[in-house]
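As a starting point, one isolated chain is supplied in structure tokens, in the form predicted alone.
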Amino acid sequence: MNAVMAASPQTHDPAHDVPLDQIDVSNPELWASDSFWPYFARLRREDPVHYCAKSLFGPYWSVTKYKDIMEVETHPEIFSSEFRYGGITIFETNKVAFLPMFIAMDPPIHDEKRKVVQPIVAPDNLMRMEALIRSRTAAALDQLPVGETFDWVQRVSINLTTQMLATLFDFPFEDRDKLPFWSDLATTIPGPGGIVETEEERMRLLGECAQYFGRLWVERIQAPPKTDLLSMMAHDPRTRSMTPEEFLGNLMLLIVGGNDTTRNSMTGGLIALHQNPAEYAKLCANPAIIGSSMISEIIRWQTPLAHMRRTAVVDAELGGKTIKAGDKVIMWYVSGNRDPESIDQPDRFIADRARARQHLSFGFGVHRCVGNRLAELQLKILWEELLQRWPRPGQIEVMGEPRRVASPFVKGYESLPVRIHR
């Protein structure tokens, strides 16, 4: 293993030399330096459902263990996904938190919304969608420089899962660059070097992309219908008529949603069997595996978006605390998926695990992942293709640490050095 590639979670604790009442996993900075581990181990032992008072993103409450989690995920009339309190993210000031979109909503009204976009990751649909997803990665795969390093995040994952939103949204191809520029910004914290700089610079830059989408939802609202998500949405009367800020809302949900996902997986899937060498031996031993069970695993283990946030309609009672009406409720799911009383194991990577798809990463309920099979089958079809070209452990060598998103939302790369050998 690279000396510079250490294992998460660290073996150094810093998490007892804080206060537990100071204890902020909400951090920006210890997302970028990946050293919030030991936070979460900690909150999961001492204080399960922990009040953080100050933060950069105000009071919260923190939901660190798998059984808490799922207490909160299956009461939505208790804890709210609601745009109007601030939606499903613990950021405060980013106004895209607060635009209506079908997740921050509560059932009915989002049970129903919901079902527009179901049909394009429906089974018979991820059949069809199979061959070119195949296609695409073999080719991205075959222009892979051989012997000389690379950034896997641009080459492979973002170029994979833009292709993909393209195709999902029938976007115009030529300008498929944009897709995950507007998914980074919409989720970004706004700063001196950042995407942006303000939340008035953001919000201007997300202006352009509605204007973009509204020039082609015209053409599909005049054109018959078809398969694709714009398509679908401008010809069901559940969603025809959104106001404009649902129409931003919406999208800014299905982009995040078809990129983050599946793009930052693609990558801390690779991480994980780097840092596990006898796992990746296992998998090319054993190539069954991929859609069995380490598919799930990566996604466990990567847990792509660290937390869902949710907000207290009436008081209420949770592991031994009472959370008043209107307190913000984070559920973090990189915690729940490390917690050893729901998971065996549940620090180890392993490729093979049993009951590999009992994980939070997709969510639980009402507001479960619509996109899980779709992202499921993305990840199964890169590494199969992968193994097809470099078969033996080692072919695919990381060179140095990841530059992490510095974000308590998306758990995610911005770049990863990568050397193929022959």
Second form
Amino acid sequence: MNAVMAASPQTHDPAHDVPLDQIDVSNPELWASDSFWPYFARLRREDPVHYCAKSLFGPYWSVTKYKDIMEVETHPEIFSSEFRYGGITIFETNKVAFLPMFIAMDPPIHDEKRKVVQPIVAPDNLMRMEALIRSRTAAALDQLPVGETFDWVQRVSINLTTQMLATLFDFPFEDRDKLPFWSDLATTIPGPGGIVETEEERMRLLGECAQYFGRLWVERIQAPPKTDLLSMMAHDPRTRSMTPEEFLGNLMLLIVGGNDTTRNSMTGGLIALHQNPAEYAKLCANPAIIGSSMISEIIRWQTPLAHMRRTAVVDAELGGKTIKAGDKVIMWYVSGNRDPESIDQPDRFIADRARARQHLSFGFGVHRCVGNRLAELQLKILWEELLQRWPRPGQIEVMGEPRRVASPFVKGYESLPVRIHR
Amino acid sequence: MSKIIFIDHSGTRREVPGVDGESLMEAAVGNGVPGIDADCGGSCACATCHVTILEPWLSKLTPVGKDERAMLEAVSDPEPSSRLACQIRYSAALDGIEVRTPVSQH
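Moving from the form predicted alone, what structure would you give for the form predicted in complex with the partner chain?
The complete assembly is shown below, putting the previous chain first.
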């Protein structure tokens, strides 16, 4: 394995000599190269609530410690999620960030709208979906080539999360590849060589998404209520008369929320096990740890969304700093999840970690991830089915470096070469 | 001895000692009572210590606070007797309290 992948996050510290006020952890290059870790380690030690005056995304505060992040999460009346202020990501020019969607609203409106979609991930519905998820996972794994290198991201992670998302929306299955495309489109940073080069191009293509879903919406309104997300929203008085902007906003939320996140934990889990052969062996010796701790540990270790953003609506004290009304506040979940004051040996991946569920990846407070239990279920089924087929430690081998997404928001992978051994 | 009784969804009863000032969540987690996850560790920020509490105990409790109300909005199967166990402090007045835990925390 090459040096970048094998290095633990804090064994080298190129961030040590930079003046504190010049640290900009949002720089997409740091995320493409996985080299942001030592910057966060230094901020947690020296300046846990840190102001960056100049970045690609304008000035912002970084909140880097677990407890301070919890403080922000539990005070929505001070730290707002409102889309009018810029919503829940660091992005300033991304028009998707300024669309109304329920994650980017404050209580009480947020609470009302969230309740519309909540039943789809309620315990009884998850139980109903489990058999379907398992059969699809089994079918996808049975088609994987053995003894040759393939791209895990495409064949496993994107494949499985796309099928799941299509089911949640009751989206035409033959067209389902559109879903991850729209998801990537929503969060990408436009530029040469990217998915899109300009903001206008992004919004034009997302207009096609709104049109497609608009057609489905009309069908669902005219049909009796069903249990898919679109039908639930179309038949509920709290959501049935959304503006076109709010319609697209909520679509973006549900597509990104149900896609990018679990996708990257499906890839990240394999990387974590590959880098930690003793943990891989532990897993194979005792698969019961999949559900009891390992899935939570994967979600903590990966932290598929690196941050969420809030906007201060009044002046506020946090970690000894004064944050002014109107300031952008970034809660770096990826850093809080590696905070040694809140998590024991946080840089280690420990498959049977005690209290593994105490992590920030789902957020906390009223905006806590609504799909968290579905995500855990998908990951649990994946690892159970993988071990059924390939039970030996290291039998599923990572063959090279992943290509990482160049974004301070979606902390994920574009590809990962993997080989399954006989 | 003062006690708290947790009753799970299948009706199984588990008694643990009540300690003045400790939350019902801490009593459950500290004594290995299943059915309470407490992902946020008692910050009233995750609703994974959702319980229901029957009379005569419910009316003895301090009222639901604003933060607790907000988080109870997010549980999948709320009832009028729903509370978050992290927000209820044990005292002698609650000796023998019966606390029901749901099928799963969400």
